[in-house]
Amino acid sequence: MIDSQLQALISAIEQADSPARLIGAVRALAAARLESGIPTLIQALGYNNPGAAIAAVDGLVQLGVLAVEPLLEQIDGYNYGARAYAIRALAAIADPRALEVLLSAAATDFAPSVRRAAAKGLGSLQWQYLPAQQCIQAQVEALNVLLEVSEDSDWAIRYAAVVGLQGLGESAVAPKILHAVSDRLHQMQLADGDLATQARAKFACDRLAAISNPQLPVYC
């Protein structure tokens, strides 16, 4: 039954003869939440149809941890649009197995859309699934990349770094990490060359100050 359902959903995608029908077919596959449909959803990330790609991202996120390994194995090294959508899906699922891919993408990818998605994703990983010592090291690696990204010449990438830094600060497991995050956000609040990024940094500072453990002071 599942095999026939999957085949019908995939056939609808393959036979779609308009952008709207393609979007509808991908949405239908996503709504079915079939693990066996993951490869087709990943393939849809590379279609020249943003609506279909977004529907595929939504479907992959709904499938959660089941989609992580296939996404990591099939990251598109040539189609930066597909790569950006894959990074968005991994960031939303927030599985720490994606850490190395997000670190590399945020630091070195040539596509700004990929770097922005990865920077935001580094702040939202579910660190609690890592052993304590491994978690600290992983957060330090994320911090170092986000600090580097926060000095990028592209204001939109710096803005994404602020979002990532806020998320990292909210989940920091060591005082040194929170202090480094808050120090950098304070600097950006005062001196970033873009007003929107300054304002976002101030929001992040205020947020961290509001939720901070009293024993982990925030210097914003």
Given for the second form:
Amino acid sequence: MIDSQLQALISAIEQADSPARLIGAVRALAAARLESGIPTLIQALGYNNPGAAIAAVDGLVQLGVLAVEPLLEQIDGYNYGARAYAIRALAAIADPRALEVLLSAAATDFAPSVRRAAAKGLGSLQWQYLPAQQCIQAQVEALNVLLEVSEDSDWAIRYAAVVGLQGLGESAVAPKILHAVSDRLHQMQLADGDLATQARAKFACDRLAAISNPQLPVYC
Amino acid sequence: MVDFNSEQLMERSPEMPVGAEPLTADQAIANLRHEDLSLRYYAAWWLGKYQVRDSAAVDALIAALEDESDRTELGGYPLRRNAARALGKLADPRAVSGLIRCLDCSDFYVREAAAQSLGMLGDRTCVPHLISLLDGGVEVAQFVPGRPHLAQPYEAVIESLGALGATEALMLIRPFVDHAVARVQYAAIRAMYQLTQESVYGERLVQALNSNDVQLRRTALSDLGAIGYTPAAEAIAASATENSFKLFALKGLLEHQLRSTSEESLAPRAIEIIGLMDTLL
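Since the one above is the form predicted alone, can you give the form predicted in complex with its partner chain too?
First the chain shown before, then all remaining chains and molecules of the complex.
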């Protein structure tokens, strides 16, 4: 039953003869939330059709942890567009198994869109799924890569590093991590060469300050 | 945003010519007088690209605006084009009078580069000269037979007049908002917004985000970013273009918003734009 449903959804994608039909077919597969549809959704990240790719990312994110291993295995080394979407899906699912891939994508990928998505994703992982000791180590690795990325020459990559640092600061499991994040964000707020990046760093500092000095009861 | 045809696209980032070494500023300045014309051409591009603000570089580029040796088959002046483009990036007001003379050059692309660069240099003495390129209005703003461009570089001229705040050109620019070429239309709408701050012009660019042509959507994005029309933020974020274009346009809005206030704290609208930018990473 499920198999025939899957087959119909996949053939609709294979037979789509216009960009709009392709988007519709990918959306239908995404909405079915079938684990067996994951490989086809991942393929759709590389069709050079942004609407289809966004629908596929949504579908993969809905499937959550089930999609993590397939995404890590199928990540596309050649098509940077597909890789950026895969990194966005991994970042949104936020499973810490993606840490290594996010670290290397943020630090060394040649495509700016991939580096931006990875830097942002490094700040939003679900660290609580890691054992305590491993968690500190993982956050330190994320911190070091984000600090390095925050000095990139491309403003948009530094901006993404600020977003990642803010997320890491908000979920820091050790005071030294929060301090390192705050120090760097304050520096960027004052001295980054780009006005928008400075403003983003200011916003991040404000958010971190609000968390450490809440003005309202936290559980209201 | 000015339309670059393929000839120009090549000129924007020329291949390093055979025999050319990676340059230093001194070599590039010296190469502007090299007997090999391709090295002169590359050096002019290089000095702009790396923003060599040395006065010797500016002098040599100003001299290159009068070059007679580098000619195309159709009579164009490739070295003058690159020198005019580079001078826009070097922010030296001494370039203004030479660039104004280039507005009368027989080569369309020299006039276009000069008009753009004069807008970037921000010196209003060029305004009457830019205005004179709009002589005859939309009636004469037609394609030159057999060429891929209009009689004058209207897009560049109008954009620069808008950037220079040339309100005296307002009545001349207004008819171009209905020009048959979409990119000229957008340039005029963008300038009209800058000169009047009337939201009707900002909204017309927002409408253009729904164009069927992805190039036109990108142009509209870039125009909205350049004028910092903050009500467009949500429409920009939702438009069907690549995230990097949308991010760059939203950055223009955010910076406009930041510059419009002396407040220390971030305005609610700035925070909303930041929220949209975050979703595009």
